[in-house]
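Here's a solo chain for you in structure tokens, the form predicted on its own.
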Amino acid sequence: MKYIRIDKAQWAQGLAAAEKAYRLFGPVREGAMLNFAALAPGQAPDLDGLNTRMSARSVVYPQSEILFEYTVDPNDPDGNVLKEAPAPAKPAAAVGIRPCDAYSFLLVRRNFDAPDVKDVYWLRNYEATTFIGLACDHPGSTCFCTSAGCGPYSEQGLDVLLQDAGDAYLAKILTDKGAAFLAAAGWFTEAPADSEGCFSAGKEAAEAKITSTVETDRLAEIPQMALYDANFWEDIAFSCINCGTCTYLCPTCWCFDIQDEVRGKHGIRERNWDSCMFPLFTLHGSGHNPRGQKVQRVRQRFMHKLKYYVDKYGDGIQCVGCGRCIQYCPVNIDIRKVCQLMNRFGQDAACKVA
């Protein structure tokens, strides 16, 4: 494994060099919040915060993405022909992405890169993105990544993992894509020989700071319909206002809608994020809505992440433990408590929300 030392005095200069070959994304401060967004020319990512409010999902899966363009002008030789929107001219680099967000793409890929159906837009964007992770030395109180399949120093889904070493970053090169990005930035200085020890010590210290966990060991064995008909869903859903905050901030949510936008004789077909928490999401053209009640939508969200995904893939939950939905839910619905209720279903004398 190769390690590179990046002097922070050379950080901005290196990013400026990388801009020639990559579209850069990273944490951007917007008022009191950090969001993961495109970096303006010469702008450095803000790496001082714990995590961004909006995840890095939009780097690969934009909130609005044009799929096709067309015209219905009979005088245009391309009239009535759907033309695929061109791909970005340069690949992308997500700089300062947290390990939990990087891991989320591996979970989401199962949906967009299935054996029988492949989403060419998602795959094109994902394969053209280099993920430069920043280890999380100071996890938050709502972080439970270590019990959700990853961790503050997880390397899953990353091309480079950075560790903040005070006046420098230590960069652990994990893939050829990562090495190519560092070369484009002009970062070649070899790190000290004890770099592996620094990463190991940092990982151990960071994981020790995570005190929040979820129980998932029984989720697979409990029958689906037993959980579907459980007696706690009304209590969980009582305070929910179906605002969709949890789904829009979640790095592993993938619901979308496709619609046409037409002006005059020209139009686009675009894909937009949607949410299972919205009443219109499952509204049929007939007017029937199979999830017309709030409790049905709340149940769907948690069943999908903590039961349907578990049963379909047999490998982990559809959650990386980033804690965003806990931190930003306006009515304090806590996925950790819901997971406990589901995992202990049939054991506790009374399955009620604490």
Second form
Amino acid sequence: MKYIRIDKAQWAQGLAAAEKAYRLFGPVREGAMLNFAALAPGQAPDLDGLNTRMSARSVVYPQSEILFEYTVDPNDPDGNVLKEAPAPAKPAAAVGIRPCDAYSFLLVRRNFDAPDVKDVYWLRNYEATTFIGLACDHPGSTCFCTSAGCGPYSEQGLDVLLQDAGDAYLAKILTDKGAAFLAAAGWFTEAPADSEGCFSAGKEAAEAKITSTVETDRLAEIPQMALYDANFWEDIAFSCINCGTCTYLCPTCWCFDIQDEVRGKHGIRERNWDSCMFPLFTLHGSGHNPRGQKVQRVRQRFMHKLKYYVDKYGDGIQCVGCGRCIQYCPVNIDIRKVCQLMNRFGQDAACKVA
Amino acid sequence: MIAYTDKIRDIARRLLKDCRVETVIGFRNGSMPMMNEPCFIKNVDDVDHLIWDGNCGINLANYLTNRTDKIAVVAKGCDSRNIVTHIIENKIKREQLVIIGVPCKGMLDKRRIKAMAPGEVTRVVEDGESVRVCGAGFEKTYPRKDMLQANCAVCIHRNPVIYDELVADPVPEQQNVDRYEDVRAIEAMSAEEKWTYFENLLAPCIRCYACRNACPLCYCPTCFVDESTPQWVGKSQNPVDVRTFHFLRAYHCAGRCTDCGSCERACPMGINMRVFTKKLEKEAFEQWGWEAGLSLDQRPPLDTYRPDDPQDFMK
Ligand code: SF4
Ligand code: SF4
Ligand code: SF4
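Please give the corresponding structure for the form predicted together with the partner chain, as opposed to the form predicted on its own shown earlier.
Whole complex next, starting from this chain.
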């Protein structure tokens, strides 16, 4: 494995060079919050905060994305032709993405890159993105990544992993894509020989700081219908206001809605994020809504992440442990508690969340 | 606050034991600092889950809409005003309710407290007139009155206006409060300044609708933004659609909003969309001397006509 040392004095200069070949995304301060967004020319990613309010999902999968456009104007040479929305000219790089967010794309890929169905838009954006991760040396109180398939130094889904080494970043090159980005930035300085040791020591120290966990060991073996009919859903769902906070902030939520918008003779088809928490999400044309009740929608969100996904793919839960839904749910519905209730189904005599 | 909690539990226990209600709606301890979770209690053995402190900012009137059972509900000043509004608007019947009134001392502004802290806040302790904010390697104490939600700082109806039980003696109402300083500041802006101000205000909105859904007034079976036949509003992040949602929602709350602050509190992006509803609250006050939810005997100004209604707006 190759390690590069990036002096922080060369950081801005390197990013300026990389900007010529890449569209850069990263954590940016917007008022009181840190968000993951496109960097303005010359803007440095803000790497001091922990995770961003919105995940890095939108780099690959924007909240609103135009799929194609058309005009029915007979005088337009392109009249009555569906034109695919132009792909961005340059590839993208997500600089300072946290390991949990990078890992989330591997989970989401199962949906957009299935053996039988390929989502060309998602795949095009994903393949055009290089993921330059930053290891989390100071995980937060709601980070439970280590029990959700990744961790503060997880390399899954990353092309480069950076470690903050004071006056420099140590960069562990994980893929050719990662090497190409570092080359575009002009960062070539070989790191000191003990870099591998720095990473493993950093990993151990960071993992030791994770205080939050989820229990998932029994989820696969409990029968689906038994969990579906469990007696705790009403209690869990009561406070939920069915907003889109948990699903929109979550890096692993993938549901969308397709809309046509027309103005005069010109029209677009776009796709927008959608949420299983919204009643409209499942409303049929007939007027029937198979998930018309709040409790059904709340159950769906947790059953999908913690049971159906587990059963379908056999590779853990559809959650990377970023903690956003716990931090920002307006009524404090906590996936860790729900996961525990589900995992202990049939074991705990009392199913009390409080 | 401990005294409030004990009293709420006593009342809940008595009401459930005497079968006066089937359900008690209140708050239980949250898993995060400055967060409590709305909950329902049906069983006498569970009443000790109920708690009260400065983190009960979600408006519980929201949980009463169209219920058919007999319910006891814990209500601070603004919740009680929304309960009045709910009763007037036929969303619940007075006879179904036992209102456990809480004289309110204001809710903590979790966003401000987090923003002021030098690191992640892991514990917040209310101690009489002060608030202790703790995290890894820091502990800070602030006067409680400086840490209140913006709407609580200018609240003039802290005591429940309608109740069947009261958990403590009424608290003194705040006097000489300037409720509309923020609205006047925006009114004083030029058209361009206003445009920029609103554009910036709503730029972070992700249309999660937490503001709408946390609001007890927003009970329409299908919100206009969710209508699909015909579809009134686009669903993308187009700023025109985002603004349409906010402006129209605010108008739908005109003369009904109690400035409980649930909407702002719920927003994951920290947007103060309250400025819209507050402007309309100010209008209702200045035009008709109206404050929402103070009386069961008066119709709200926008669903009634009085011959002496002001008509200066007709030009
Ligand atoms: S769980 Fe929380 S964040 Fe998710 S829809 Fe319900 S209230 Fe909103
Ligand atoms: S479910 Fe919650 S903790 Fe898990 S990845 Fe999504 S937002 Fe993060
Ligand atoms: S809660 Fe905030 S982000 Fe969500 S729709 Fe309302 S203003 Fe927008």
